[in-house]
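Here you get one chain, nothing else, as structure tokens; it is the form predicted on its own.
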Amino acid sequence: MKITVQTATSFTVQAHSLTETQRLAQELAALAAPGDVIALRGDLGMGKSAFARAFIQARAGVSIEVPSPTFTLVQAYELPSGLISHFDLYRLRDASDAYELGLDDAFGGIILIEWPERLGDGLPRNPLVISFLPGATADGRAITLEGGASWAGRLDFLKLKF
């Protein structure tokens, strides 16, 4: 992996394989805390669901089934480390529908949101936005992490691992 630093709260990792993308998710899972909102942006097939799956399994500490919420729109996981809610808003027709799915109820835990742009201006405050773009190889990805002040120290620590 190669890292490019952009600002104190933003950097890009060049993940050359799915395994490296999963490793980033696992490392981030160790730093996430209840109340965190992680917005996963990128086109279809860029690895958002694979990232979320690796993140959730790392938080669980054991191999658990983590289906994509593409059709259910949300999957909730009550883990020993707390609640994780995984939203996939690709099929959402209106931003207000996300709140009918229980977005408000999920705020006490960690929230992963695929297709956060479907929320318009309704994205919760201070999210960690992770953007996935094609990388140098077929399985490679350029993954940019951007967070506000609450993420600054954690992202600085994460940079040291890559």
Given for the second form:
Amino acid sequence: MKITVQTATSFTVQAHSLTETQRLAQELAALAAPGDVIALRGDLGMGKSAFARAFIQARAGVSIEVPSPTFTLVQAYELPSGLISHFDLYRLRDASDAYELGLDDAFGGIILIEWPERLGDGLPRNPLVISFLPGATADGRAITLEGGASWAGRLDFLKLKF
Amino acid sequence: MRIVLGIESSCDETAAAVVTEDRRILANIVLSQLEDHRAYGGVVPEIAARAHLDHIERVVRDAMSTAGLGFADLAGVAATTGPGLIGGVIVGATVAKSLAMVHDKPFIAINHLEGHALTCRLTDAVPFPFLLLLVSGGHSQFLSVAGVGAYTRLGGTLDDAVGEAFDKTAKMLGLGFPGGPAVEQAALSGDATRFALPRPLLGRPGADLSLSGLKTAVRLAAEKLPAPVSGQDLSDLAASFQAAVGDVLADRLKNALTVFRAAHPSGRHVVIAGGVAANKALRARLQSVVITQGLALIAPPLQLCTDNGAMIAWAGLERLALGESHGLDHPCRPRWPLDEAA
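So the form predicted on its own is up there; where is the form predicted together with its partner chain?
Everything in the complex follows now, all chains and molecules, and the chain you saw is the first one.
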């Protein structure tokens, strides 16, 4: 399935370890704002949840527990910096089911979505799409970030740090 | 003789059961779509509240007619009011509240996890206190259970649940769903020492688990093998994975037991509940730890380890026996840890 991003700004980070992947998540967390939608794509075991965990913990400012939402489909975090909703649509069958999960209600905050492919054409507007592919080493990942206009400036800034 | 109707609708199953105070299950109806889900490589949730809505009336009616009782015979109506997918939870809870109101019976709001925690008292009359290892597709935690409502979380997963790790490993190995039995079956003829998989947190203090790194290690090992992974490769990798999970659980159980026994020297039972309890290899691994400490390992039968209404009815009976019931305005909660302090 193809996810369409308008006027794409895109760059790829070569993360050589989980620690580097986590650092990317933390840097991104500092740039994110309520209303942002971040889609995390990649195969099982590629580090999507680990990325989301580092992102949420960075926003929380403390090492809060961030369990995998595969079973519950969504975990919401009411943080001092605002609401984060962490969706995992791995088990989802029908795009329309996502709305039963309260995807609508989550729009005021930051939304992280694993397995966004399950939404079909229903991916929320103007997402940042982050794709995880294998890197040169076992723990390495090639992480590509693609965003529309609202992300261009922030991605340019992020690029300077990697 | 108190008899309670229990309703469970917090995830995939629409379930209702009728249970007596003296531990008889008069009816236990569970409507699950496991066969339909197999094609999707995971339990596809009936997340739509309307799916529960379509079934619940029939499930409740079946439970009552199987029990051969009328609503007037009940001492109360219990329902899961969380944690879980809130749409489904509200359906079950609202049906229970409506029945309670119409038939003038007490309504008892039950935490789904408490249902799992107390099941061993329905099946095996396990006395308090006991150490509970709750391991399923969605939960993996150690709880010290000192009484009804007295739960202390000693540790739990920092990332993936144990059942989830099995399901995802099965998926990566091209095995069927549900993943637990498929991996266990494949592992039977496998060499568990062939792949050196990590044992996250092994030897570290505490009773927390982390399985996400193990999942990644399985993927990397699988990628180095000729695709599709099959035959002896598959059996060896499944066995290596299962052994790694067993080592981690055994190590974490030892730490949890140290804390539990210090707090409750009289405790004699370790209870394993949740779908993962069906795995014989893991059970044997945990049994070896429990036996060396002179304790007994209890595992309720599988059909009562997965989601069901009987555990909710039983928890309702336990609450009623303590004189507890809840108002019809009692809220449903998507997140509701058993140990509120944890």
